[in-house]
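Starting off, we have a lone chain in the form predicted on its own, written out as structure tokens.
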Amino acid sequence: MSTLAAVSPGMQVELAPEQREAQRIFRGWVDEHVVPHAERWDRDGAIDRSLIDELRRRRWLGAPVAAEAGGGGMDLVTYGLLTEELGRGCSSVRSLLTVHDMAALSVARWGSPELRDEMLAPLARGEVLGALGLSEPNVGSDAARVETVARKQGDGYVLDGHKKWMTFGQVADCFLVLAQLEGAATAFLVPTDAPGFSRSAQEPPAGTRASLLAELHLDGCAVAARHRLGRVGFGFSHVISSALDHGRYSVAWGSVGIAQACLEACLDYTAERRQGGKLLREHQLVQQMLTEMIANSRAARLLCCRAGHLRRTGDPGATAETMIAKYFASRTATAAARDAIQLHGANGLTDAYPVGRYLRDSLVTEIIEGSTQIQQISIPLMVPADL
């Protein structure tokens, strides 16, 4: 793997010794606890609940939340390395960190003092699992126009609506929910024990099949006033947008992990399989495909490192660079997975090899937290032409 961590204009910075050590630990843990089980989780449509306990014990749920708030206080490049390794092993496991940390960081940034006192430390320690309540049956990418409605009632709010495609919605303890309050998009943290809240399991999708998807049903769901995040009307423009920005960063790194997994699988397979009297990797066209995987996965990793560096320093261009990283890395993952199946031939279409799962998971990364097409519309409007 590349050891280049933070990249800013005109310079490259090596990983610090503690980041190298963290990377080694992450990779070893994923190889032992994730990789051997990922195919079974994919078939079963669920990760083992014991793995969630282990992630909690290691303080990897809430890792980017500040230590003074109870979180892991992990720097963003190290967090990216963690996300890459989890994505290399199982994209469903990576997606758990993504949605949980989106909720935890939203409470840390936008929650009222009362809500932070109540919920931040448990979220930051992973004792309470958070998830995102955004997509709806009739609303996907145009998230600001959600149909869920909220109304003021007494000292709190009542929500009515239907959410779909909630990652780890079957096990989450609370959801970051977007609703229309007096016609203005407003965010709420909805606990699952709130009156009027219910959920139902969804059938696993084609990719990230083990991510325990659920539908949420809000039927007069009552929450306290302190559970509103940010101001009325700031729900999408501030709260959800910042959550999605973190989600894109996590998905970008996870996409690098998928590309890396494809590369490693192909290096192993082409070093053993023979065609035309010689090893596959000795054929020039195969070498060309491997070269594309190597170069693009490293380029994607460097883009993620650059985004992490800019996010860490609070650079105003960090959001755009995160979007670029997610765009390039997710497309890199899909291209690598398609080539991986080609290199595996018919074997790549069977459950005996993981590359079919890599392709299904990679396609998900091109949809979530802003589809490839949304990125193509947005990036030219955000990035100056002279950079």
Given for the second form:
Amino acid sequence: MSTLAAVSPGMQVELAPEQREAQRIFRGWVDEHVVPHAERWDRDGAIDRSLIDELRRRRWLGAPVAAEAGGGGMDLVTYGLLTEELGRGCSSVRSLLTVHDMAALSVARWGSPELRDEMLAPLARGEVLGALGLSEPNVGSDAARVETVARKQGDGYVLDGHKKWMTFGQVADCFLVLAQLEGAATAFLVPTDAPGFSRSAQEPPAGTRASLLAELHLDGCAVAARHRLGRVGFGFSHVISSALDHGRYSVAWGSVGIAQACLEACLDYTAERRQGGKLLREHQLVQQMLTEMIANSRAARLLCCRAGHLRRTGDPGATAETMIAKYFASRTATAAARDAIQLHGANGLTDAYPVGRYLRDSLVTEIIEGSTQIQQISIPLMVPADL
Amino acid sequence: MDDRKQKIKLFLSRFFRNHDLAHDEDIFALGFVNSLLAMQLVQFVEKEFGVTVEDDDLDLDNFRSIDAIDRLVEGKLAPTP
Ligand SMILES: Cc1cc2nc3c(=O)[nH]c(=O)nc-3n(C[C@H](O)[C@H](O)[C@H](O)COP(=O)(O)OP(=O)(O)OC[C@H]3O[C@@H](n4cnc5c(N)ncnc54)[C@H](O)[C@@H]3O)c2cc1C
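Can you swap the form predicted on its own for the form predicted in complex with its partner chain?
Below is the whole assembly, all chains and molecules, this chain first.
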């Protein structure tokens, strides 16, 4: 036997047969249930509530939570493929999974035994919807410095503050909230039926318009002691950090979905529109733009696959690789969307084609879960996994 | 065990390039440690040594130096009475 034959397979860049099959199912489902409605949801500023029920029925809310905890136990690359397909169809739908799973995984990882008993299984099954309550009117990128305060009262805590931009905040049942407890950033799971909790709907922003954004008003909002996540003072460095790490993984895959959607729209359009006596796709400068889109979307997908593989094995370099994937994929999405509009000419700026929505949605991916600039100042400080 | 300290040192040395980290050196005093390293340290300890970092272990003193991390792992691997 030659020495080479004894070498283990090494880096896997192909999907396993089961992952391919799952991808086929996700793709078919998104084409049937999401793509035909995405334009209307975007216009109306809301997805259909029945879609949330359907996602729950399919066990796609809480999919990455371990099966023992009641979750889908989906392997993280397969979960990425699901996220890509949803992102290809509608970024607002993708963002529902992003924030719900951030909350569910946080309870699984950092929740007290009592909180896990109470909330984990319903979150893992999507029966209770979770969301992220981090940002505030005055606090975005510098999230560790939230102004919301918590104080100890009796056996529990009381929170006061104002949160803004909560994705699916209009319908979530609980929020992962960061507050300062005696000056130390601390995380809580705040249920919407807590006394002193109220919320108000926000106007849909330009991108992910259908994601039912809400502001949260915490006015003497009382939560039980078991609703604190992690230790006092470790709310940002550990609880929110690991939630954002998952969020970046989700947004990275969702961005690949946007880039893929742009590519498909452009392949269709340039194969039917003629200028200068030939199809657009026969013009060399058009081919160049298509090539950029093809190469970059593939590169982004591979970075996501690798991050997924490292996350699955618990590699400490997974956080850095996920950041790199998010950084590259979100920039790929915005570049692809901009080129997609260019290739559609004036039509690209109308509602008759989806590429305008892709651009608006892609812009969000460069702002959330750490903006492009925040990634640029963080990635050099991280230690990536060995390649 | 020295082998364990060696592994911890190897991991930390990727953050503190060009600096020969002493076993009792306070890594937080070196500047450079951000919240991302804090999280990566937890992931490293869990993956490399097969232990679970619990809420009560989340004390900066447990992660302050190679010796401190080694003690944390030692304690977690010790059979509970
Ligand atoms: C559609 C949408 C959904 C959202 N959903 C949620 C949610 O579910 N939960 C939640 O908590 N939040 C949510 N957010 C808020 C989001 O997390 C913040 O928008 C994000 O953290 C950026 O903060 P900011 O918008 O306040 O921008 P700022 O932090 O004010 O940044 C403004 C600009 O300055 C740059 N900048 C900031 N700091 C630095 C620096 N140190 N160096 C260089 N450049 C810097 C930024 O990159 C950016 O370009 C959502 C936002 C949007 C648009």
